Each structure stands twice: as C-alpha cells, then as structure tokens.
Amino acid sequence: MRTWEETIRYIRTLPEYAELVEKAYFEEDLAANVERFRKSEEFLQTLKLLRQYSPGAKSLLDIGSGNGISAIALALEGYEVTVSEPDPSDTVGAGAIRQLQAQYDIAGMKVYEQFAEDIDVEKASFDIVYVRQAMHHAYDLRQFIANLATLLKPGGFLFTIRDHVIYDEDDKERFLREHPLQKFYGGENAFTSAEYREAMEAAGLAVLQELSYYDSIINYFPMTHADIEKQKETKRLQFRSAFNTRVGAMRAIPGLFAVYKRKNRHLLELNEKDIAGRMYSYIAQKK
C-alpha cells in the first residue's frame, strides 16, 4: 500500500485519473487548486451557510485541511484561520499549507500537525470548527467530535462538509470496493448517518441541519444543477416508457397516467442509494 501522498503523486501520472485529479483539487499547482476551489459551487454554497448561521464569526478552526485549499480560501474571506492537518507532506499536507500561506501572504495562521482527536489548542476559542471530507476518516468518531466540541465557544458552530455515509456493512463494503483510490492506499472509511448524529449529540452539540446527498450541491459537486436536472429528465422518460409498456392501449384512458404516477411517484425520484458512499454535510451548534 502507498501513503496518501504517494497515491496522489502516482495518480497524477495516470491519464485515466486526470479528471479526478482536477475535480478533487489534487493538481501540483497548489495555488491553481485554491483559485478553482474558491469559485466552486460547493465553496460558494458553504460560505452562504457559514454566514447564515454565524454571521459575526471570526475565529475558525479548519480540521483535516489536506493541501490547504479550504484554509486559504476561508482566510481570504476574512476568517482568522487555524489549521489542523496531521500529514506533514508538501503535496497533500501541512507542508503544502505553509507554502500557500507564504504565497498568499497570510499572516497569523497557525498550522498544527495533529489529529482532530488529539489537537491541543485553547478550549472554547473558536466561533466555527469547519471539517471538509475528514470526519469519516476519524479513528475514533466520538472522540473526534467530542474534542472538537471542547474547542468551540458556547453557541459556536460545527460545520462538517462532504462526509461519506453508509447504511450498513454491506453498503460500506460496496463503497470501499468502488472508491477509485482505496486500492492504492486503503485509508477510506464511512459511518452511518445515525453514528454521525449520535456522536455530535453525545458531545453536547445540537444537530441543526443534516444535508443529504441530493439536498445540496455541496454534497454532489462537481455535478451541477444541470446534471441533476438531466438525471431527473431521464427518470421521467423511463417512467413514461414503463407506463406505456405496462398498460398498453389502456394508456389512452383519461386520468390513468395521473393515477399511475401517484402510486409510483418514488420511481421518479433520484435515489441516493444508487451512489456508493454518498456524501452528507452537517451543521451543529454547541449548547
């Protein structure tokens, strides 16, 4: 098995992974990743939520920032950012963050090479703890969330963005089997929605919002709203075809399609169960 850094360096050399490298902000040009991330619908929608729930927030802790795209983007939006990233590498870790910090001339941003379960900073010192695609990697989910809760000020907010959700162990096996990078580094993981929520509640956090996969472009990005509408249109065409096939000449009976549609409306809906390891986001507040 490769390390995470070795995996990213390796897939950069493979043409079949070029789109993933671009969409996941893994390109070698760190600043280019930041600029694309800042313009992404995911980040723009996340900013709306941050400002909606905590309009006066200043201090923000970015957990598991990876190569620093989120830390830098948030700092450029005026937040006083502290970073926790256990990987020390210049490719996907703290080294990359420090390079970007120097390149963007962001003074005062502290970078800790620690895991969320163990990060040792002043308690009750942050308005926001922001966790992008990192909570599902927790080696102890309850400890992960509990420690972060102690770092929030009373009334502060935890924003967890794009975490993999599974329904059961079979679903988890499917997710791990289909994840494009799991075979290289073996570090993927996922929890159920109930496990995430229970860990937050046990830590004294009130879960204010759970955004499931199709609830927000934050989760389904880099797909677009247009992509989702195309999927819905395909569902509608398939639904009409199935109706025509099933009822044959009877389809000309007035009102029959409306009755069929009412009874089978679920067949028109996009089903997140079709997505292996679908992503959710959570907003919780310290009581």
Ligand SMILES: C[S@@+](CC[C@H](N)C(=O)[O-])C[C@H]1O[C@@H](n2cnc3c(N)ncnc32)[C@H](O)[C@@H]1O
Contents of the next structure:
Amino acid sequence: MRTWEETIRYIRTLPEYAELVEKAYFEEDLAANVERFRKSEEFLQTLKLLRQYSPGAKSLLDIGSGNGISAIALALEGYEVTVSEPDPSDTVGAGAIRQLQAQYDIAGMKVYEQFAEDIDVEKASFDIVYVRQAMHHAYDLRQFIANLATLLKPGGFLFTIRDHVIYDEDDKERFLREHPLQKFYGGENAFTSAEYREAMEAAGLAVLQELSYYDSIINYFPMTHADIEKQKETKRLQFRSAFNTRVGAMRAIPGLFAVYKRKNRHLLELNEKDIAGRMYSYIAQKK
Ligand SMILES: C[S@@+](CC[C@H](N)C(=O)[O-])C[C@H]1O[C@@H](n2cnc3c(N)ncnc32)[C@H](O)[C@@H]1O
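Switching forms now, from the form predicted alone to the form predicted together with this ligand, please provide the structure.
All chains and molecules follow, beginning with the one already shown.
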C-alpha cells in the first residue's frame, strides 16, 4: 500500500487517471487547482450558502484541507482562515498549503497539522467550521464533530461538504470496492447519514440542512445541471420503451400509460442508490 501522497504522485504518471487528477484538483501546479476550484459551480454554490446562513461571518476554520484549495479560495473571498491538515506533505498536505499561502501572499493564516478529533485551538472562536471531503475520514466520528463544535462560537455554523454516505455494511463494501484510489492507499471510509446527523446532534448542533446527493450541485459537481437533465431524459425514454414492451399492442388503450406511470413513478427518478458512496453535505448550527 502507498501513502496518500505516494498515491497522488503515482496516479499523476498514469494517463488513465488524468481526468480524475484534474477533476479532483490533484495537479502539480497548486495554484492552477485553486483557480479551477474557485470558479467551480460547487464552490460558488457553497459560498452562496455560507453567505446566506452566516452573512457577517469572518473567522473560518478549514479542517482536513488537503492541498489547501478551499483554504486559499475562502481567504480570497475575505474570510480570516485558519487551517488544519494532519498530513504534512508538500503534495497533498500542510506543506502544499504553506506554498500556496506564500504564493498568494495570505498573511496571518495559521496552518495546524492536527486531526479534527484533537485540534487544540481557542474554544468558541470561529463563526464557521468548513470541512470538505474530510469528515468521512474521521477516526472517531463523534469526537471529530464534538471537538469541532467546541471551536464554534454559539450560533456558529458547521458546513460539511461532500462526504460519502453508505446505507449499510454491504453498501460500504461496494463503495470501497468501486472507489478508484482505494486499491492504492486503503484509506477510504464512509458512514450512514444517521451516523453523521446523530454525531452532530450529540455535539449540541442543530442539523439545519442535509443535502442528499441530487439535492445540490455541491455534491454532484463536476456533473452539471444539464447533465442531470440529460440523465432524466434518458430515464423517460427507457420508461416509455419498457411500457411499450410490456403492454405490446395494448399500448394504444387511452389512459393506460397514465396508470402505468402512476404505479411506476419511482422508475422515472434518478436514484442515488445507483452511485456507490454518493456524497452528502450538511449545514449545522451550534445551539
Ligand atoms: C479527500 S481529502 C480532502 C482534502 C480537501 N479538503 C479537499 O477537499 O480537497 C481528505 C483530507 O482529510 C484529511 N484527514 C484525514 N483524517 C482526518 C481527521 N481525522 N481530521 C482532519 N482531517 C483528516 C486527510 O489528511 C486529507 O487531506
């Protein structure tokens, strides 16, 4: 098994991973990743929610920031960002964040190398804690969220973005089997939506929004709204063709399609169960 850093350096050499490297912001040119992330529909929609829920927010803690794309993007939007990333590496960890901090000349951004479960900074000092694709890596989910909750000011917000959700152990196995990088580094994980929500509530947070996979482009990006509409149209065509096959010549009977449609409506909807480890995002507030 490789480390996470070794995995990213390795897949950069494999042409079949070029698209993943680009879409997951793993390119060697760190600033190029930041620039693409800043303009992404995912980030723009996240910003909208941050401003909607916490219009006056200034202090923001970015947890498990990886190579720092979000920390820099949020700092460039005017937030006073503190970062914690337990991986010290120059490729996908705190070393990369410090390089970007120097490149973008962001003064005063503190970079810690601690796990969320243990991070020890001033209690009740942040308006927002932002966690992108890192909560599902928690080694202790309840402690992860409980500790972050202590760092929020009363009324402050926890935004967790794009975490893998599983329904049960079989679904988790399928997710781990299908994850494109798991075979290289073995560090993937996922929880049920109930586990995320219960950990938030146990930490004294009120869950204000659970954005399931198709609820928001934050989760399904880099797919676009148009891609989703195209998938729905394909479902509609398949539905019509299944109806025609099933009823044969009877398909001309007036009203029969409407009855079939009422009974089988679920077949027309996109189903997140089709996506292994589909991602969810949460907005929670400290009481
Ligand atoms: C998939 S990466 C996401 C990185 C970055 N937030 C992004 O969206 O590009 C997950 C990150 O979570 C970090 N991580 C793993 N366990 C963690 C924990 N218990 N607390 C905080 N961060 C953790 C990893 O080091 C890694 O950088």
